[in-house]
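Consider the single chain below, provided in structure tokens and representing the form predicted alone.
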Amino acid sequence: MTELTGKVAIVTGAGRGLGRAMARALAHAGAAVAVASRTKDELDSFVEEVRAAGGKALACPTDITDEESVNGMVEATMLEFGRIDILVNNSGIVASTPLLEQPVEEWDQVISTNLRGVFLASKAAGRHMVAQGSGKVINIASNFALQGVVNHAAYSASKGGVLALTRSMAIEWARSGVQVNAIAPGYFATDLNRAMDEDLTEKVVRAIPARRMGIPAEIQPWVLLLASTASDFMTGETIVIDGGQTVR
């Protein structure tokens, strides 16, 4: 297993879905996990998990397009663990509309979350990595952002804005001992997509070579290896996860 005893963790988006299951490898490696999302619930439900297992864990509620609260998030973690070691940037949301029919308030929120939010967690947290000269930047994309797909402009631009981001952190924070690289899921059975009606979880399915959606416990070792020092000589990298719909 990778080891990650004494590493201090903030994963966004981490109430549900993939970035809980994230949150929960970094924990079971070993490190102290600050979860952040707008839902202090699910948050504290998972602070009481890892507790409850002998590890180290904080709730962080944060509206992650705010510059204040975002700082407020890294320098709860810094108060509490006294350094950042990884983040990852998970915080997203979807919005299925055609392009023309778009309200920009909605385009704007899906931007503002998905990429602005990169933006703001990886400045607030990144200049602490790399006044200590090392630190991990994991930034979850989507298989949508090296693809056409109907419906999802903005959230196509927001992801691909994610890649390009993250190419542009590895170059600037590389002779610092950051790295910065980007995970590409796919579809995953996550509480989101399990609510799709029957109809269209066939169809998703259908469009995927492997024929079926991933499962939250493969995202984890990704993770585990960008978190960990068997990364050290990667950066401004992609991973795509997504059961070969991207090779198509």
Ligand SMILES: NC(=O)c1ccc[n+]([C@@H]2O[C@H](COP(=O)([O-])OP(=O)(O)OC[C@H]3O[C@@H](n4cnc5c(N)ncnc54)[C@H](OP(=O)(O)O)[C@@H]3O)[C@@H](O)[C@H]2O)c1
Given for the second form:
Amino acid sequence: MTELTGKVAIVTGAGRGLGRAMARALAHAGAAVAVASRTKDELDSFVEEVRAAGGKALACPTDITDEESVNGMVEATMLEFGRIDILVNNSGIVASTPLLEQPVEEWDQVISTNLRGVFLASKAAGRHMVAQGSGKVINIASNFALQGVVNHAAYSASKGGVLALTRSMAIEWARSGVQVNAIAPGYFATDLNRAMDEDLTEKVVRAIPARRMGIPAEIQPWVLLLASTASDFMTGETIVIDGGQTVR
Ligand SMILES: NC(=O)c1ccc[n+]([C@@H]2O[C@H](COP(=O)([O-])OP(=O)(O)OC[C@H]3O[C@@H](n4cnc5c(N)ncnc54)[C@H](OP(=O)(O)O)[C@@H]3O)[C@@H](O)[C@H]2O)c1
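Alright, leaving the form predicted alone aside, put up the form predicted together with the ligand.
Following is the full complex, with the preceding chain placed first.
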């Protein structure tokens, strides 16, 4: 069911964290994987890892907020692998700032990376999926899209936008055989949360019924399911992986 040999995937924000874990899972399942982010040496190390294991990978240095750069990512993938079957829209940044103090530039950067980036990559890659009559778009949102969170207005709004965009794209492309679904992670131990001190980490963990953060490997089975035929009759949906934080 999660055999992906012959499939081609793009994973944005795959240099580290959740993106790298998902790209690794797709490569292990047999997909050729193009990885995109701004930090080239992280992409190169992923490509080296996959090629050493006998797989296929391509580094696409990309700024997800820039249309030309995103189009270049898709063109390079088409040139190297000839098709695109799976797009994981994962690039993201967080800002923790009280609304009244948030500079407009910071708001714009968060929305641009987390929401505009999903639009740009989906438009560029979705064109090929719709033309071929099949494809899987997997958008990485957040459980912050589902609840009010202090000091995270821009981030929560961007991720709420990602869920709305997921539903709209899903409906628009349903007849073309392209499924669009989202994953909404809760707290995972990655660089994104690096800025949290010990006190805040303890407070965060207390708010999670499972009393721990997720580890990147725990997102892997879900991205494989959404990338595979298992999700052929599922579209516009969101899978929440957050240790029970948003169901209490
Ligand atoms: N970790 C969590 O607790 C958590 C919870 C909920 C949702 N999420 C979401 O999961 C996704 C991955 O998060 P993570 O925890 O793995 O974060 P991370 O470790 O900070 O990695 C973020 C990735 O996004 C890339 N990125 C940032 N800005 C970019 C840009 N302008 N263009 C291209 N790539 C860009 C980064 O690469 P460069 O900086 O090199 O470009 C990096 O590869 C994000 O969308 C995040 O919002 C994470």
